[in-house]
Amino acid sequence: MYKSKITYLKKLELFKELDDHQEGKFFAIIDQKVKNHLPQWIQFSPHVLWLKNPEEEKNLDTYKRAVDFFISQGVQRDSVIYAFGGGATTDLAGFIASTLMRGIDWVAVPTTLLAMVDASLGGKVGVNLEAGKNLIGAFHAPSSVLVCTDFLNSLSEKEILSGKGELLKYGFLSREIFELIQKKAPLEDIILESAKFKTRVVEHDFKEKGERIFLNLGHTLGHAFEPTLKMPHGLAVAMGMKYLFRLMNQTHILETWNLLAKSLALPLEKLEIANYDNFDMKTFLSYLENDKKKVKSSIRLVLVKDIGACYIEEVSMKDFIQKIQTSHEFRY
């Protein structure tokens, strides 16, 4: 059951809440990029594990290093691990918390747009293997998610665009979010509505037995584009949606994709295979074949009938790969 409490607060409110832990053992995993945006006592805390490059460090080697570190620092069953950073940081921290002492509490403090609307919510945690993303993981919801949009001011354009790629997905899942994006509402309003939407879905379907699978829209091809083209997760998801709609001849949905992408000011040139010299079909297909939504010899694709109305189509993996190999969209 999903029990995370989500709180929206400004940076001064967040710091005041964190200061209450100053006298005790404050265990945390933090992306170094946000170090200078945190209270000094956290910057110099001996109980913090700092990550230099969370996406690259989201692996079993870092997992072991982190477990050894926290045990040496005296972590116990009633301890709490805080995670400050983007999706890779919260995924790693949540997975560590899910296994330490057979599971301890953790708190997510998302600092990227992508993490605020998606990655830190829902309780899916894990690490990557060479064969693919999140192939080792668990369902372990944070006890609390502290969302402070002030952190958005510290992000690069690349990180903002990655988050907007995930927001494009929500534009298909919810009529309210679609309308907010279309009228170019303030980013904070779209963030709030997207987080509320995901939270409602996860509360109804924590273990992804039903409607939660719709949140994977764009991820089947996106998870293959991301490592193949070395591109940010959110942009890979946006690209994954577009190429899936093309493959499945969903022309009217593709028109909506273009409308949303333009409203979010996404760089359309970065979402075309033709603009990448390093696209390798063999590499792309190897990642695709390790997709977690693969069931025996089939794969479940999330497709769109209309705004707010998605459906699942299960297709033969062999046929789907053949469709990709023979599509002119992938021939560059």
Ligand SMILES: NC(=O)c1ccc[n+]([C@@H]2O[C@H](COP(=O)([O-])OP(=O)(O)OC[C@H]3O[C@@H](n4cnc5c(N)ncnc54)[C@H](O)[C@@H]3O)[C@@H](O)[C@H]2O)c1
The other form holds:
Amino acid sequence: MYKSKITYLKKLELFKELDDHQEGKFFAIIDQKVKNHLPQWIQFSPHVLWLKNPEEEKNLDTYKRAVDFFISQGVQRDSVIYAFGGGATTDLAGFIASTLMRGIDWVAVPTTLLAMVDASLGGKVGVNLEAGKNLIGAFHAPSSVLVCTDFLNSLSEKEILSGKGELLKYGFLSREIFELIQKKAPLEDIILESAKFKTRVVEHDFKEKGERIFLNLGHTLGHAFEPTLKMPHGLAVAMGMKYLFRLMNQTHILETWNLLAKSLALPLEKLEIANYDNFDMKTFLSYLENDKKKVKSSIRLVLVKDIGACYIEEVSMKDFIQKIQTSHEFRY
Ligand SMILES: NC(=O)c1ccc[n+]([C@@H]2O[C@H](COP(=O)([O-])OP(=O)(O)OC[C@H]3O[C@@H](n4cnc5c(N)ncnc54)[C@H](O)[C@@H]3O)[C@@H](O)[C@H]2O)c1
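Please give the other form, namely the form predicted in complex with the ligand, since only the form predicted on its own has been shown so far.
Below is the entire complex, every chain and molecule, led by the chain shown above.
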């Protein structure tokens, strides 16, 4: 069963909460880029494993290095590991926590927009292999998620846009979020509602046997756009939704997509194949075929009937690929 407590707090409140752990051993895995946000005692703590390039270090080598490090630092069955960073850091830290001493508690402190609304929530943790992303993993929910949007002050525009791509997805999944985005509510309010929404879904369906699959909206094509066009995850998801709606001739849903994308100030030109001169259909299709969510020779597409009403359509992979190859949307 999934149970994670989410708390929203300002930086000073977060520090106050962390300060309570100053006397004991504060085990943590932290993205180096957020070091300056943290209190001095954490910056100089001997129990912290720092990551320079989290996505590159989200692998089994770092896993082994981290496990050896925490054991040498005296980690015990009732210890807690804190993870400060984006999704790459929280995925890695959660995976370490899931197996260290057969599973210990961990606390996520997401520092990117994408991690605040998606990656740090839901308990899917893991590492990448050379053969592909997230190929080894577990379901291990953080006991607590501490969301402090002050970390976003140092986040690059590119990473903010990546998180906004995922917010666009939530705009289709929930009427409340749709309305917040449409009226250009403060980002904090949209983050809060999106995190609450994902938590509710995961509480009902931790192991993705039912409604959790709707959270994959946009990901089938998005997972192929991301490496082909070397674009950030969330933007690729937004683009994945747009091209799926086009392929399936969902004109009215496309209009809603445009409305949401404009309200979120997404860069529309970056979400069009025609504006890339390096789009390679062969590469794109090879990523699509390797998507691990493929069930045998068919693919389960998440489609939208209306805001808050998604459904699944299972189509043959062969037909889907043929549809893409003959679609004028993928020609430029
Ligand atoms: N577990 C899940 O359910 C889930 C869901 C979606 C994505 N993911 C995973 O999450 C990862 C993507 O997450 P992400 O976009 O957060 O990537 P990330 O963790 O790589 O962070 C993106 C960049 O932002 C930097 N950064 C982090 N916080 C910062 C801050 N406050 N200020 C300045 N720079 C900062 C990082 O160093 C990195 O360069 C992928 O590995 C993906 O597989 C997991």
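These figures come from a predicted structure and were not determined experimentally. Residue numbers count along the first chain shown, from 1. Rigid core here is just the name for the largest C-alpha set that superposes within 1.5 Å across the two forms.
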**Asked** Against the rigid core, is the Cα displacement of S263 between the two forms at least 2 Å?
**Response** no
**Message:** Following rigid core alignment, is the displacement of the L49 C-alpha between the two forms equal to or greater than 2 angstroms?
**Reply:** no
**Message:** Is the shift of Y276 between the two forms large enough to count as movement, that is, does its C-alpha move by 2 Å or more after the core is superposed?
**Reply:** yes
**Complete:** Rigid core fixed, the Cα of T326 shifts between the two forms, in Å, by 2.7
